[in-house]
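Only one chain comes next, encoded as structure tokens, the form predicted alone.
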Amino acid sequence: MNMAVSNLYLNEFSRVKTALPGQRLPWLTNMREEALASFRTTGFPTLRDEDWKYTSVARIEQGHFSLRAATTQPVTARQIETLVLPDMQLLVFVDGHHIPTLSRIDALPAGVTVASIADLLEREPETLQSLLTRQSRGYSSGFAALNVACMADGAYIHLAEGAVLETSIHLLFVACTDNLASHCRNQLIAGANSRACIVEHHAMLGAASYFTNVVTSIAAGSSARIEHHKLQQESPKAFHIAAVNADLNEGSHFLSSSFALGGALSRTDINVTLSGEGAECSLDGLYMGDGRQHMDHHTCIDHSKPRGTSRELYKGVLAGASRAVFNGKVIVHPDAQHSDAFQTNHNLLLSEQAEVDTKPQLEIWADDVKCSHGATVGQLDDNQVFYLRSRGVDDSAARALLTHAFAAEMVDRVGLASLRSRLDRLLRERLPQSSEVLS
């Protein structure tokens, strides 16, 4: 690893790891100086390994992004009031940091908790020990460790058994400091029969340059039905890696969707575990990139036990001179007996300098299941663009539609209406000219 950036880093956690919540708990300073250990020997990823092959992370290692223990810089509530969803529970993170003024908890049901980290760390450190602790034994990446050393805050919540949220729940995380780093870690653990809907937004106020390094882990037990919704809406200057990983016990339900439309360079891992029995998951997601926007997407399906179900269908739309990356993984074990995988990945291309690299991949290693998969990359089909305009649409507006169709259909999958209302809104501003035609 570049020496320079290494003590960067080292020098910036030393400058604030007083102020970090939790700093007076030992388990919590011995789990940080361990994350940074690690960091220290495997830095970032560079091109040389596989799983980052398409995807440099240079600039970050030169953007210089310092930490902040605190938030320093007020953001009023008007300020925000365009990126809350309506009828959301609501937590308020700015630079990395909850606000509680910002934020709206109302009553909630008996059995669920919601919570900052940096709370907890302060009120109640032994609800997260074993959970932290746990969760950094070994690291993915040395965005994980970094994660790890310099958490700071982020969501907690709790679903008791049979515990049921029948409000969303909108994790509004705002960016507005430039040249800062923010590393959240977000928790939800639901009990058995327990159900939730979760909406992780990332946002930012003017145009800051920045770097968002969020981990989200899930934990699901028998019979739980979670939906985790991530909208990546980054200033075009920033960058964003995030980890969301999920362990599904026997008979539960995950849905994911991820919609990446912002950051210069944004990276999102979805790994899902099947570990209990007949547990299923679906994921969807949508990226969209523009000038020379790079967007990455890698998400592994673990397959360890008998009849598990899984879904997946990405859809990529690139202009410009941007630039995806999508690998999906799904592993059937030897023992997941009649599992059920299916895998897709579509994409769009707008213009010649626009590129993208797929990559679906199936490991199979039991004898009995039924597993597919597949992975497309085109452009606009001139046949439909004659149509269009042989029924008075102009060309751009033709091409806009077709795109808009193209794009939508992820949209039109969400079930929160929200919040698809809101995807749908920002789908149009992207494509204005469909708009037109639309209206």
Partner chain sequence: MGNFNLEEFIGQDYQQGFFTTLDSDTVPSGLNEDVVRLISAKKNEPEFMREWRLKAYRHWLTLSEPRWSTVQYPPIDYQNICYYSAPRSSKDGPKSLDEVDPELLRTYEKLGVPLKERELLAGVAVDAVFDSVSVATTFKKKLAGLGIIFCSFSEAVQEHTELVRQYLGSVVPYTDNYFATLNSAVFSDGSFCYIPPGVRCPMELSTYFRINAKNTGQFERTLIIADKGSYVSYLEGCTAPMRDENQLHAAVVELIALEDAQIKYATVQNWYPGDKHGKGGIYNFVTKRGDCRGANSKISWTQVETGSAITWKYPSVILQGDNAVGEFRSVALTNHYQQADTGTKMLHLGRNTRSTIISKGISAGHGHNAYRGLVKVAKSAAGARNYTQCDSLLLGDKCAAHTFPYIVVKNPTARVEHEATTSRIGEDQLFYCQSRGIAAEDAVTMIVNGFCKEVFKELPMEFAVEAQKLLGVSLEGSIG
Second form
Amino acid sequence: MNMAVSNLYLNEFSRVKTALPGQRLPWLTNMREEALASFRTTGFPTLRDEDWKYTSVARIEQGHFSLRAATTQPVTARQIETLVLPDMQLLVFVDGHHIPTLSRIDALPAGVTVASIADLLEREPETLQSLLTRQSRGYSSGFAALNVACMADGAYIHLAEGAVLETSIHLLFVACTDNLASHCRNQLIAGANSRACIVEHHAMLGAASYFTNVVTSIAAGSSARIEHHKLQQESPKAFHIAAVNADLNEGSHFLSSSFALGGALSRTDINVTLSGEGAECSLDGLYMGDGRQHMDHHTCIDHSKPRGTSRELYKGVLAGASRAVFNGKVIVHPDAQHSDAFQTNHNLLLSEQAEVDTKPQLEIWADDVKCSHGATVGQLDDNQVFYLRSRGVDDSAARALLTHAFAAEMVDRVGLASLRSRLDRLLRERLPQSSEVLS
Amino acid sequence: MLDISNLHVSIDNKPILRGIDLTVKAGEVHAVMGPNGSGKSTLALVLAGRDNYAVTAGEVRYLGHDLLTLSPEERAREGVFLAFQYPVEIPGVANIYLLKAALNAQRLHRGEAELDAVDFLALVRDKLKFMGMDEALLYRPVNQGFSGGEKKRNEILQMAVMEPRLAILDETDSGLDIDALKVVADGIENMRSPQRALILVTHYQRLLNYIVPDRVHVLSQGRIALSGGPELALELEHRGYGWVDAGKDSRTGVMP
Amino acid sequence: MGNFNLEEFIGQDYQQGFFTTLDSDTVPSGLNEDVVRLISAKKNEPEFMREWRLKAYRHWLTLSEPRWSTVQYPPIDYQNICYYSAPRSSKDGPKSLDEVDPELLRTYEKLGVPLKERELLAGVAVDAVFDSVSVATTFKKKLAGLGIIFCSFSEAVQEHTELVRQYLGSVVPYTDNYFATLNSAVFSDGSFCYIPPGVRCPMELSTYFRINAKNTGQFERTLIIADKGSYVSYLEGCTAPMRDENQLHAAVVELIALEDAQIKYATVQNWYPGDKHGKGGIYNFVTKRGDCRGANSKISWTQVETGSAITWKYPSVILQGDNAVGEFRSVALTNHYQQADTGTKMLHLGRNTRSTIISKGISAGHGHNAYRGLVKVAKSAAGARNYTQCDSLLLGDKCAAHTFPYIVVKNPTARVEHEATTSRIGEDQLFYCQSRGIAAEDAVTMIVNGFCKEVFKELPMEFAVEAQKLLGVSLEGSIG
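Return the form predicted together with its partner chain of this protein as a structure block, the form predicted alone having already been given.
In what comes next, the whole complex appears, and the chain from above leads the way.
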């Protein structure tokens, strides 16, 4: 990689490393150094990497993003009021650091632990040692390595066997400072038969250009039911790189959704491994780009064991000169007989300058399986537009209405009421003309 | 109300309508009949403003104004209504939203106040009942998952809500069983008024058993080949369209 | 207009004086600039051809073998390949059918290949070649009367130099990819076809080709030009397995359709697939590309790929002219240890261009089958349409099917649809057929043929029948 660029990131690391959480822990220090060494060799991905073929991260590479071991930014509860989702437990991170005074965790049921990673590294590092060690091998990209090296904070949620978290948890990440990089890591460990629903929400409060690099790891025990919703509302000048890695045990059920609305460049990787028999997952996604936004989703569903079921539906709406990338891979291993996988990606191009690169991908190594995928790219249906106009709805409102209907399907599929109504509001804000019709 | 003179229309440079002349006065019901491919649906869609047809000659005047310069939505707001032969499915848009948007767009255009939800619902419920439709249909996406009969009824429901001055019904009778046909026909008959003109585009005569037209026109190869009273429809039923094309009749009209 | 004339070829006076150290009929294995020069010289090529080959060779040196596909094979030693040998004369081949692999003969019998033809296919030296010359002469007269040029590539270089100069490498440049570049440097021979403006080629150029294609070697090159408003249907390959000692095949096919022209190109590829343990077999690395250069032009690829140990080919269409149409229909069957990585690229550049892709992959035994496709709609391609359907059928639990469809759309008025499914032949389906008295193997063939119907119907009748038989033969041993 480019030495000057590399130095930028390496220098930042050297500058703050003694202040990073858990710096007195030799295993963690080693882990960070090893990750950094890995980053130093691989660097940032380039267009020559198949997985990054359509997404250039040169702007991140050349950006001057500094690291902070702690935040000094004063944020008040009032400032984040409009971002908070009602009726949920709340964990707030400002510039990537947990702010207990803004968070609101009510009495948790027995067997449920919710903490910040930084806090845990100070208090009970052994809880995290084996977990983090296991995850710190074979980095999928320079971003993953950088995340381990620079990890400053994140949410830790542990559910004992049979624990049920009735109230969903809202992980709110707000960016307040310009030119800052934040490397967060979230851990959700769900014991057998447990249930939980979390919303990972990235938004900005005053900052314009910054870099978020977040990794969320989820382990679902047998028959656990886990929901993870991701809402990305970064600033239009921000860079957002995220990974969600889920490992599903026997009979567990994982529901993921990803809503990408903000960011100059955003990339979300969702990797789900069905490592136990009869596991099920459902992946939903919606990306809506405008201006010069670039939005990339890479999902990989790995059927490693028999009788797994996966469903995936991603939709994209691209306006302005925005560009979206969707890559959905489904792998069915030789042992994974009776797997059932269905994947769909639909894209709506609204302008001459918008672009979509989609690649649904099947890798099937077993014969007794049901797998299919479909992808479409198109514009609004002329017949539908004409039908609406023949009823007196004007052309632009008809288009907004149809666009809204296209996207709303993804919002309507969200079971969590407070998130759904938030998404509904955001969608109407995006398409003001449709809400005139729909009001 | 409607004056069509020498209308020529083509699609992809292929002429479809080759000189249509038709005058429809308020209070009249006209039936436009003809074999498949004679240009009936093209005429209906051109009147509604479908843009993939090119008008190469002629003009259409509606209430004294040039209809062809208006956008589809302006025509709708001015009181032109097309009941589609193939009503379009619109996933994700509830039927009731469309009805309300359509009605309020028209009211705004006329300088009337928009109807609020309560008044609107009351109005729609009334019409629904008349059409023998379930209220649940209001909340389903427009035409999606509707049976053929439900779709056609839904078109008539929209017409009843919008109360157009000129309604063009394109093959509204096709694909309906006898019971559904009766309901749809009643819905149409109910719209008959001295202020309104109706154009029934149809292949078969059977709808005309329920709605007796004032005039019947037979379209053939893009022209009106024959015009007559209601008895013409019966004669067509009896003798088939071949008879028109074969040129054995010389009562009115221009032979192709 | 002429044709491949073996007699003439063998009797050719090889170039005088140049490389005296080298034997005049065979060149030692290995590749260097001298070998490239020698090939060119032996073919008595004009300077531009020699320079073109050399440029390709020099470029090839800068490339490395592609590794992005799913196919796996031991490294190929390019210095251990003989890049030029004079066409085999009677003394090289088996003397009679008795010397031919009985397995191969059994297959001919099943396919109902006429005895004479069996000898031809198996490489037995018979007079058939000379018979064919006279057959070819009849065609030649008829085609020449219409101004159609159809001859060996070597002959075209001599007789129609300007056409070759104008079109060679204009669709697949010598820099295109590793194997195409290698082909450009060392290609042995192949076919050349030119259809003049407004001419509809009155016959499927197929029976003829069977003869024409003999011994053109492993680096074959085909160039077809359909001038304005013309039409040609071209059938490549033969439906019975070819005996061939060459391990590596790297062919290039270039098609050019000018305004209002149409080219239909059908392939039934049944090279030796290797034995049931995966030993031997042809590596088929082919670059095929058509260029719809003129408005309203149309290029259709239809392929049935049942042979070769490894198939690596992506017959593609560049849709440059407005309203141009590209089609790709493929059946790829892999049994035993065969591997296929095949698909297409549809590059939409012109307005209202349309493309259709139908891909049927069948994997049996330890076979690996991958569909790899790219549908790209450029900014300029307003109103472009693509429909892709790619289905995989799996027989047995040791095989694999992959799909890698890349879709890149830069124009909002484009409409691109892709569908893919994976299915298997169910026990219940087989049992149902068996309970109606149909043997399991016949049932499998029946189901597979049904699965491939959409592609077969694009083949000329006679070919389609043979292709169906071929599937049955290729699937032998896939169940039970």
